[in-house]
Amino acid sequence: MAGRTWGYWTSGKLDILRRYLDAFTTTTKNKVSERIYIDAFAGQAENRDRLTGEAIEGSARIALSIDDPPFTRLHFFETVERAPKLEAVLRSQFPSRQFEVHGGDCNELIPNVLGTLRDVSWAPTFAFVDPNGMEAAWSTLTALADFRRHRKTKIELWLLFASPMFTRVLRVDGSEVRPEDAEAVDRMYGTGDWRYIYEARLASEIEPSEARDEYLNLMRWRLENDLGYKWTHPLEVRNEQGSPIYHMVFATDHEVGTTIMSDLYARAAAEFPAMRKDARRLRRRLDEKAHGVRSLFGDEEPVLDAPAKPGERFYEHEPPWRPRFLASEE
């Protein structure tokens, strides 16, 4: 099977994307001329669920098929070995569109890229940044936000932010933090805030969950208070086993952005328990059929996950809190 394989997570954060990117276009048409779409970490055209083998449509050629209208400026970001086999598949498959792919590291090429749109920085635009892990620079994020600081919206965001990964590479168990891992932490926040965060959670004033909420809170409250959004949206992923890997948080001047976005959530947030029930009954099929057995339940299940009920809404926009833990206040 050609591409990378991932969890049901990973296309229900594409299947937001698509959604919202239908939406951001759609309330531009016959408004605007020109509309940009900037992929900071493009990934591969072709990837597949790790358990169904199903193909998934890669965010790149999400943003290429969105069409009524359609996005007229798209820049893509990859490494340097993956562009071009990135650019070679999605010009096979769009040969009509106008769009880069642009291979080196996203942070160094953002700045420039955005020099070159700066004639249509009256256009509106969306950036999609969604890193494996701590790669993508705060810097990036400023530039990105400064691109349209002078218009009445700046460019929306999308961020994965993988605060459990902080429990990694920030240890509590005596070890010392590499000094390459405090670089990255500095560098995603720009700031060195987040080792008061961590102070506390060594001398165990805070549980590890609360650590995890800080560190969110204080990328959150920075993209608030430092680069000048007036929303942040965080929306909490789970595997399988319920164990939190990430939040995506989308930043936002634009009251219809915010009220979609959290539209856009409250299904998220409905639908996932139902995608982490139906993939564990998925691996326990696989499983039971690789070692030839049959469960008891047959093709039912215990429930593992309540089902949302008519009505209900399992998101609200709750604004960041000002940080416990900083220098000023130590």
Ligand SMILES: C[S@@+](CC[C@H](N)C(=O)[O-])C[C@H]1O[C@@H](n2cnc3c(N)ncnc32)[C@H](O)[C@@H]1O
Second form
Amino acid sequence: MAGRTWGYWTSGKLDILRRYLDAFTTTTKNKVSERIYIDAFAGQAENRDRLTGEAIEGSARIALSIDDPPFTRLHFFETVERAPKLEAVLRSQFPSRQFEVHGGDCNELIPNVLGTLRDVSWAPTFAFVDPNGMEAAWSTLTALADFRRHRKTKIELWLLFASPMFTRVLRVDGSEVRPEDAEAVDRMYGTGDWRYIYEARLASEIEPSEARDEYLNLMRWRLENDLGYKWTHPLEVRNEQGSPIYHMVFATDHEVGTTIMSDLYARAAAEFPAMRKDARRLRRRLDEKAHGVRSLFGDEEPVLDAPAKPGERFYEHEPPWRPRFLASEE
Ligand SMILES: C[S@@+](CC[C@H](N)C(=O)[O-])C[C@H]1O[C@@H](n2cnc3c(N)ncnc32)[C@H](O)[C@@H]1O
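Please give the other form, namely the form predicted in complex with this ligand, since only the form predicted alone has been shown so far.
Whole complex next, starting from this chain.
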């Protein structure tokens, strides 16, 4: 799978998903008869942690395991090549459950599937959008947001946003951006406004980390201002070496949703550094075993994060800022 490996952060991400979906259906218990789950990039039913070899349940299986109360309509999207295997495993593991696995490009399929759900658009709906890279089109996010636009609250969206990828494909070393990369970024944002950020970076007006923040901010800004979401919550996820790999961006109109996800993010932000440290330690042991050498430095780890202060809260919501290029137009 290009770009995404099953590191410690995958378990962390899926733990948040499980807890949130559990809370999501619980809040609707005895109130509604239908609950919809949409998984735009469903992956496989089960995966293995690349260090420990332990099985990790994929998002589709997690959604089907939520049972008190369960989701009543589940739609999973995967590529044509991978969808049949996903479907076969899920059918054998959940023989009595109703769900659909759609093989193909979710960006093309989702609008039609939402059309078939029109008569139940009153049902609370959660959409997980977890691409490998930049495959999620803005038009898909728009279709999802429009599904319940006439209601008080829209579909809740949980989007994995690979902001560090931009600093890789939008190069500043003098080489041209490949047209297919520029097209993918256009498609993902649904606008060419990201070019203002890129130009500021090219002109060295902003540092790489500021550019990353601006790219993330532009996505949040658009989710709130163009799609009309009341809150967006970002949480940064880093790999074992401490480099950022993506942001998990949650968009909701629901006060309860915003509170629950803030708590889950606070918990993850507190736990992820220790998980990362364990993963680094394990990797070193495996490397030592493979190469038959002992590290000179025992189990000491570099300090990756400042230690927690008493009473410190690890996640606080802050709204996106008006993008620089819009601010300068005023
Ligand atoms: C990060 S993985 C999904 C992991 C899964 N959500 C989980 O947490 O268990 C992304 C998946 O999206 C699939 N994919 C890539 N492009 C797609 C597209 N345009 N439509 C549907 N699925 C796609 C890939 O085959 C891959 O399995």
